[in-house]
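For reference, the chain that follows is the form predicted on its own, supplied as structure tokens.
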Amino acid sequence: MSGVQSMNRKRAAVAVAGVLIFLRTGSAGDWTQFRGPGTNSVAAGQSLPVELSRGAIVWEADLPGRGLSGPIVQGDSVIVTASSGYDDDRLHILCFRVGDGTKAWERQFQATGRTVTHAKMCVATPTPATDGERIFAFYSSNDLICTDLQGRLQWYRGLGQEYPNASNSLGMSSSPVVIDGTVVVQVESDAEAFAMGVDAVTGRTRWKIDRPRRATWTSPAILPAADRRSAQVLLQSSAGLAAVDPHTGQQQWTFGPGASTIPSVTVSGDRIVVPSNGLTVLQPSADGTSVTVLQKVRGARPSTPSPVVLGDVMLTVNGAGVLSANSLTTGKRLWQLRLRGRFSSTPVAAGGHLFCFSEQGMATVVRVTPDQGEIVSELDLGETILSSPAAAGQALYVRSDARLWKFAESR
């Protein structure tokens, strides 16, 4: 090995040794959004349970019709969304007790949008995200809804209604992120295209901006402040990447040229990860004016899984459900595992482990260095999941169409 490999393993390793001390002391917050409070699917501060096995299922729940929103977790209450009925126009949100896995409530609407979708999809495919106070559940039909936590509703839009141009016949994913207030929904079709950021108290519009005209199913990412001024919300799409201020919607910086429609932008630390050719990873500006290219990974490519990053080691699934490790720093390849099955699910990392699902039920653990990916456990849940679990209190919470798993250490 030359002296330049040495050098960026080591730091690799300490990179991932940082993280982990973060993890183990970090404290245990709420799961508020698709891929966690900084829609990167790391969970910072979470002790979850590696030997996956049934002695580790706490509760499992029933749940109606089909869902691939991911849960949400908020205090005592994981919330999940699903939709039902002949034509697929019966909106469902549902709040259970994080104790038992009893139900709390369930509230019921119609859709006031397009409910077609394509057969693996389904209304109920973007995750909801809470505010803390608030729950706001989009569907695939562009209806936004808003509840407090105890379900009663605040404010509805039917953005179906208001822009019925901005549909397409696959069905819309993408999952709303919510920030200093402002809801922010990502609504792109060929036909129709748009961002728009909603108060999160009124359903009120402060502003809307045009989008490329493709269809596109990846979610909003948040960048940090930082050394910034402010955080910025990053939008994907075809033609590549943009940053706006969440309170404005003016934008910031772009780049390009182009990135994926389906796997989403993460970001750790002052490092944007990009689907873009491979993976691209960027770097802002200390002033949040621009980006600088840092990194071209060619020969990794996520397919539906987001990229999820730990330390200097970036995770990518493909469609042939082979995980690739990658330096955030070099670019270089690290190593790479074969896992079981096919992939949507973006999976969570926690404790230095990666938690992934498979598309047939299959959970997989696996232990995450530098050096090499090791499976630690599988458990064959025997349904088929394509949502993103969460992590929240020292537990992982998982769904397929028809129930919600909590899965912790046995105490």
Given for the second form:
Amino acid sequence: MSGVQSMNRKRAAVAVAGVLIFLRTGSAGDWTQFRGPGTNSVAAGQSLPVELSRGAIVWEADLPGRGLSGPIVQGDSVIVTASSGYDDDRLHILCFRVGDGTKAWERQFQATGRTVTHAKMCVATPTPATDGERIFAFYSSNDLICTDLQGRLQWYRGLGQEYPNASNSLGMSSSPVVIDGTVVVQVESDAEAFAMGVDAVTGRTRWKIDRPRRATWTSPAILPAADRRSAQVLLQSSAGLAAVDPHTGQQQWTFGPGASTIPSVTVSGDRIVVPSNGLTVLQPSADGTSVTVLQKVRGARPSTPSPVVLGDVMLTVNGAGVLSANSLTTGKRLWQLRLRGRFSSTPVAAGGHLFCFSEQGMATVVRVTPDQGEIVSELDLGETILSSPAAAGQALYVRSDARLWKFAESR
Amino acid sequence: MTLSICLSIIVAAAAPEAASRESAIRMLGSVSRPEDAEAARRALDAVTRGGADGLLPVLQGFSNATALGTNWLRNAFEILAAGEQRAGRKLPENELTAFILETDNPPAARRLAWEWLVRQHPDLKTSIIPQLLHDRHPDFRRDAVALLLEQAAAQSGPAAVALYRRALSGAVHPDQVKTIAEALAAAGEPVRIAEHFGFLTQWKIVGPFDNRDMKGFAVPYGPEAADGSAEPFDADARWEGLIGPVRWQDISTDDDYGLVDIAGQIENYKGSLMYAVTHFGCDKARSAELRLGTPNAWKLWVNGRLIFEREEYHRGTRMDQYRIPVRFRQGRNEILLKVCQNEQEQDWAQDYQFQLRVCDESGAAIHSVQETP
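Now show the form predicted in complex with the partner chain, given that the preceding structure was the form predicted on its own.
Every chain and every other molecule in the complex is listed next, the one we just looked at coming first.
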């Protein structure tokens, strides 16, 4: 090992240790949207069960339909969406009690947009979001439904009716994000493409911008405010990455050399990790008007799961189920680990561990350090899992097409 | 105080409340814009303050409701019904049953009522569902067909064939039709599947025209007018195409699902487009759905008017991929389809095809009274 590599490893170890300390001392929050409140799949402050077994299942609940959408958690409620029916046009929002998994309520709606998808997908593919008072359920049909936490409709946008060409015959999968009272949706297809900021309270359009007319299945990410920079929403497509002001939709900067159309950009501190030519690490300027390329990691090629950053370790899962770790600082390959199965689900990182769920239903917990990835436990759930898990209240939630599970350490 | 005076006082007090509820239900059913949400929230509160006596009025409100309004009303019904369940009260079975069986009532409302009622009383399935084999709601048809298929599977010989025949008369979903067709074919009674679904199988086609770099989608070649409408069909028309002069040619399909395979039956001209025309006869003006499947970009005109256009290539295809509501006039209706192929080279991007059928809202075929190309 060269001196530079050794130094980088030490720096990486310090960075991971720092994150671990933070994760273990932070407060347990809600899981408010796809990839969590930070849209980065990191569950700050969560102590999740690393020894997954049947004994770690606190409860399980039946679901009435399929879903690639992941659960979200708000206070005492776990919210899940599903779709059902011969034409997959029945849209469900379900609320389960965190404590015992009983169903608090369920609401159903009739899709107002197109419900055709690839057989692997379904209409309930985008993960819902919450601002703590409302639920924003989005579907491949471009129905954007807002209810309160008791399931009372607050507003309903039939974006499939408003913009009938903004659909994809393979299905739409982009999940909404909520930031400062704005629900941001990315509705991008070959025939019509736009992003929209919707007022979370009223459902009215705050802004709408044209986007490259190309199919994409990625979801927006949030770049938090820092110093002189306001928070930005990152929109990814095959054209590249664009940062927009969540209040106005005004474009702040772009990154042009193309990007993937399935795994989504993630953020770690002031680093932006975008699936582009492998992975590309960007740093936004202090005033948030431009971006600098720091690293290009061609060897890291995420398939469907989005990348996850744990300290200095960038983690990706490729199409063969190989988990790769690269240094965020140097881009160098740190290690690789073959997992069992193929993956659609983006893993969750908590307490120095990565929680992965394969399409075949194999749950794998990997302990992550800069030096190695070590499988801590595996549990075969025996059901198709295409969704990303949620972590909240020291518990892990994951859903299959038929079931929702809660995992936690036995007390 | 006499009973009649008491009732009068009660009725007088309840009347404004009922009128207010009716107004709120109308408001919910009319929601069509984001600006309507605030009033809709107030209306939802008003409607759901009452109890079970609001259930039927909410269902009746589905008549003429918009698509968004239907979902607001659905939410109101579910809140009321769930409240009744939490209170340990049963939903009004007789009233809901009567509402379901009155087929003039809105199909979506009847189905919603049914789904709540059957949870309360699963035995109703065998008494109500068989009456709904030819319903306007496809899910009722599906349930009725499923019951008949169960019965047919338990029978043999002519009794089974009769049940399959009856099931076919209501079947609108391809999986059920396939099951029935296989059973009837095994019994020596083949089913004309394309006819059952109402696929249009006789066309005239012209092309190829130039669509290199996908530019032809926006170009109004001969069958189109410059203003975006379609020219009336002229069987003798001649135009200059991508590789020379072109004219209308007959093309037909005997595919079970009405697939017109341009690549297979003519040629997969890369970077080209074709127009296909057919005629559909109606004995009276009527609403219908055109259901299209194609992996290619397309434009569709009915009687010269552009109905929809979509520039998407090779994102999959299937039967009923697109559902396009249309209004046919009495007599002969002209359906013109523009189908565009791009120049992608991947194996999965070589299909150049379409399938188009005419049906009602349930998916049941509507047949031309005089289908002539």
